[in-house]
Amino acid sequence: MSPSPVQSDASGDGQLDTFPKLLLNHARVRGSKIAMREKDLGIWQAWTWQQVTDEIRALACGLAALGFQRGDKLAIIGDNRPRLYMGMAAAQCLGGIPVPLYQDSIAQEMAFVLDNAEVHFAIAEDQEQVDKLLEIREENSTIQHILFDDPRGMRHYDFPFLSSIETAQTAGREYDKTHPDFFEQSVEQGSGADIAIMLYTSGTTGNPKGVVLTNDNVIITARNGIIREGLTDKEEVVAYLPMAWVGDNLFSYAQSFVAGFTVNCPENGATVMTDLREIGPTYYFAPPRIYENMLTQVMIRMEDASKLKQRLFHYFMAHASRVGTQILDGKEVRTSEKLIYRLGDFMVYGPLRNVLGLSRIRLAYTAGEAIGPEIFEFYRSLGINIKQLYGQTESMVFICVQPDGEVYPDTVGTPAIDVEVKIDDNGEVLYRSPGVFHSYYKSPEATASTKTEDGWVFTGDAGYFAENGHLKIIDRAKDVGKLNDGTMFAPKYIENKLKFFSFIKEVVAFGDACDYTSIFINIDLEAVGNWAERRNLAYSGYIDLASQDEVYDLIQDCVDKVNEDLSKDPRLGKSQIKRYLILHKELDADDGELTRTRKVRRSFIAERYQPLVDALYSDVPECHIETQVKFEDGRTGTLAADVKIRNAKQYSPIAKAS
């Protein structure tokens, strides 16, 4: 009997300690199995493991012909595309180091990473990304060669250092013929201790840092995750999150190379939901924002549905909230409730899972930010096995993960395989694991301040172990503060409670060393716009809609509900929101207000909107603000608005337990 995929590929075989070695093994073991798909012009194109290996070999040899050497860096810039993933593997085959960048980064942001990482070679998806590289190259000519994937718009780009990936592969095949042993010898030189990739942090408090990860860091962590969850080469995943993000590198690249499952690349960002439904992934990862957006779409559709459909939806969802998660976890439920759930599955849950593209899901993860308990329970009640995991770039994602049957909305699970976790005297979470990063690139001081000599890493998160042995994360350690009366102030906790509501897209909470909590709110333009249109409420755009009294009334109800919930928490009851405003513009990464992974830059926002913060801590009902913004075409302009400020309803907090 042949061994199972997990036994043969994820067992920890020391011979398969690099990505190129794993690649060649897949070509031998499952060469005819589909490794990658890409939707192009509405049609799914597929590559087997043998074809992927041949493409990577040609590209690696093509890079070698251009002068790429062991230790060189290769920038990867663009959306999720098979040839970009192949570019990462090609660099690794030569002993090089891929450095993926966020595709929505502006040229200035890219320039910092390219300069810091000392990148001389780059692979870009299309004309847009090539133009950014050319702009950077005008001031910094360290980029010696640029290869592009999509030739559209590139006809008249005549530069000696610029060519297509296909041209490089053609040259690579010729190089391979004249150097027949080069590729295999290059692959054999690699070892688990070699650097596999450099991933840059989001840079919430300054310039991003290059996190250096070895083959052992990435592959052992990927393998342990596969073993813990029982994944096989039969899985289907959809690669749609930024390639520069550690989560995509683990789930769409590393675990695919270890287990041998299939990775599917959507046509573009606008077609992800359609492509998700067509593929029907079995293994899925999304940050909380994606799940929130999905839920928002569901609620918008239900607002437009007939009264009968609305009644059916709310009836069966109420039933699912009572018994759905118990059924999913295999717990005892009365026969009558099971029958009602089965009927609900036929009429509501099943069709809804199909619309979301999650009908075949065996395992779904969420991480990156805390997910609202109500959102979490919503998906699990539908029968979707969504679990929280806790990690960071420096750990190659996995620190803690929720075991099957022990999934709680307020915890992030137990330590992953081979991971140790402890809490220091200040309440900060520390961990040690095979995934602990090698170093921060060219930053020994930052490395030493984050990682101890015996391998423990400071996460910067405040947390504790609950009685059930699961880790609970309260907030970023540096963000947890106190109101002037001594009440704990946990901004992310409050923000995430508000973001459960489909009308609210983003929240920034203030309160540390203040008399009370106050917040900025970004409304969700699509959800609130749909709500306004059904009420014949005219508006000209985001600024106009955000300032209307009816919208403030809508948001007031959300804020008041959160305050009522906070009042029941013995630790946070006095941190209820007292004053709030709806910001006149959407927070934007291009304006420096969010990172490229959409994390709030709290201190930057507080400084940028200081007049509004001051107004929240006064009794004025309105504040004038002028803000400089950056448009998509690179121009700058000024937005001016009179922002209204409202008081929220306060509830009597319950007494602290003695």
Given for the second form:
Amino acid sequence: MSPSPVQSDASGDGQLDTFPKLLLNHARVRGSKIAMREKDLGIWQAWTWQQVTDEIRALACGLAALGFQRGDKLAIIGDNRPRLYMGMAAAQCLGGIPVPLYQDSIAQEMAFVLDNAEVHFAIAEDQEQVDKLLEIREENSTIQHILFDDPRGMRHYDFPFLSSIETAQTAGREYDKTHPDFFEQSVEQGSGADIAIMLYTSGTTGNPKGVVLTNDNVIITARNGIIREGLTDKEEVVAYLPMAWVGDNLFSYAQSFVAGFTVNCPENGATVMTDLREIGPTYYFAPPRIYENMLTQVMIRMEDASKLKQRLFHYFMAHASRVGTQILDGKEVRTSEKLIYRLGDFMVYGPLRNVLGLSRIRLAYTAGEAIGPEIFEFYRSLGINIKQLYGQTESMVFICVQPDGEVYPDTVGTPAIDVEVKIDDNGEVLYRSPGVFHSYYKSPEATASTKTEDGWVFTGDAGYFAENGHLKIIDRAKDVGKLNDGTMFAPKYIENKLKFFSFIKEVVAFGDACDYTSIFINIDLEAVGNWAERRNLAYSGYIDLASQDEVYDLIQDCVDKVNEDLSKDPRLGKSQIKRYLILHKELDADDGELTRTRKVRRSFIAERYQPLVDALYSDVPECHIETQVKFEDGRTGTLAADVKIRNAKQYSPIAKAS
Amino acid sequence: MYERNIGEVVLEVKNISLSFGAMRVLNNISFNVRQGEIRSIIGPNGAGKSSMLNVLNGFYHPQEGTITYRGETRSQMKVHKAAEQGIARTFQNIALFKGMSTLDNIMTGRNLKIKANILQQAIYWGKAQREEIEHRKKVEGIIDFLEIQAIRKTPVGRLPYGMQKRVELGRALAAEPEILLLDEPMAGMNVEEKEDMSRFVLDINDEFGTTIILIEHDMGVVMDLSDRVIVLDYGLQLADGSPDEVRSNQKVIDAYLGVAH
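For comparison with the form predicted alone, kindly provide the form predicted together with its partner chain.
To see the whole picture, the full complex is given below, headed by that same chain.
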């Protein structure tokens, strides 16, 4: 392999095998280059690698002064803030283990993780998070000290165990003076085999599990990703996904520490799209739903544009969908087509990329859920190199990645560098890589049942290698079931097909050990609401809209189309949807219906809406239901509705299941 | 709870009466406001609450009585004097510049603080430029405080009602007032929006030490937020005291719940 600055930095004869060592190296090599930015008071504030290092050093010493020991855990709770990322690094400098938590978790969910991980120290972003920690601390908790970033509203909080990050840093600078070699020695003691971080997986069933990852796991995987895609220290990323999620840790932290590129923190959650546009990231990750949302926004706004603009847009988009992806993949295209594409780039594609904040994108990833082929093609035809990858927390993300020029919407690509992938007899995907996690924290049984002695990890996903050598994932292995007549039933596969329609937000499919497939649908309030407005349909809110006959007609078309599609599949042809309903309530993570990463918890939903499921498997046209809901502040209320049920059109399967 | 930091009397009205023709809107009203407190005026529709605020900031001129503010006693306030001396307000019906952005609307709240003359401003040079940067900083601080970064550049006409209320509060704050008059800041809001607004009122009072005079219909909100409450009914002063005192006052109960005749 050709030598690159990244490689010499990261592999450097095993010298730079921990995050603190990488950090100190950046301070030496590119000390004046921007490491982090944050938009504050309307202005992008920047920290160079040298400044970041100084801040982290002060914070690490401050933590040490508070009694933080090697091996202690540091909980990190809040939005993507530079200070919280610095907290992560500070813990690692002391040989401690950062444990980022989902910031929108309620206190009770946090209590489990804090307790399970034996957390003594925590860094919280603001009053909201501090309040949760105080609540947890009252019950029972091992928390000894809480540091916070934003003091607002806490002027009157007078607790000896609560102080600001700044106070800790001031104390840390003093500590550093009186213990001159402490920091360097502390960093020196670390090695690649040490635990770098613990990430709790949201878990579709049971309590979350703490995935323990070593420095080697994280750093080698991050570096392999950088090498495969040819990333450099000039990349710009926007950190906006939850810090507790492995993807954010890889893209906004680990890879930045390895390659030395810049991480940008948005002003707050609501300004991400504006901030994205101002920064113009070159390297970007987003789950499919964000790409979907952006596309929906564009389409909605185009409908309000003038006739001329609409004509231009549709003409050039049609052209792009013909030749755009070929041009992106560097394939041969007729010169005239190329010229028209270039004109389109000037008139439509360029401005559109700019509006989306994707003008400078060199590499965009998506993962987590299947992405709709049309959505995927839309971005690629605009010249945005968006690729799918396949991974999980246990592998520090990378298992498979789509190689440049070989991007297909229905597969997740070929194994990443140093990753081996195989399919076992049950169709489950297994992998082995340097990123394979150390263990699940304090649960050797779970570790043993997921990871074999020689390092192979069960993904829990069912899939196979397509003829072109790319991995194709169908569903969760345990979710793939059978209808009573023996037809294979892949719920996720059906759900995803429906979710590709912009009017449909969530779907829950039932069918395992049943006579036929039936589904719950959540409509997309924005898209359907807009559609309703255009037709002068009045509605008062989600429940009202979801129960209207016109909306049912709209959804009926989508369901029928999916059935037609399914009928063409030799294996799934007979698992067509027979009955469906539009749920009266939006599925919500606060009610436990979705995981924090927005995956549906099918069995929980089936239990909660048992009367509706029963109604789907009878022939009643309507069903009354009352549901308990939880508001964001923790109060509960009841929601009652009459939900209509409809039958879908059936198509005769083209090929019978053999 | 923590100790509230309430100081001396800053504003005192004595025997205020206001009539429009034969219509007596306020009848012999007297009360005072202490530094740093949240003082509420409640009462049924048409009780004279908004009129009282209008008297305080000089919009209406009472026929009788005196207003003492900052040690100066006078028979009426003048609108521009009130503003210059640190009294800012929001309105029951939103009075923003609909076509201007959130940022620009709040910037107008800085109007009285601008020292540069019109010529300097026109060429945006020297003092005017330095000033503008200072003011923008203040305004950004308010935007951050009210958590409205995402609508910074949005024309306020396009914002939902609750957000417009928040922008209006932002504009009043931009004047760095000593006394903030809030006329039904929570009218027409849902529970969540009311909670947000209540939090902002408390935070403003706490962080900036601003004295707040609040008119509000929602009893729950008033009783939770206020240090002292005045009750008006048909221009008469029914009661004045702590929320608990007011709540248990028979006259107030009668006015609100009706009384058997």
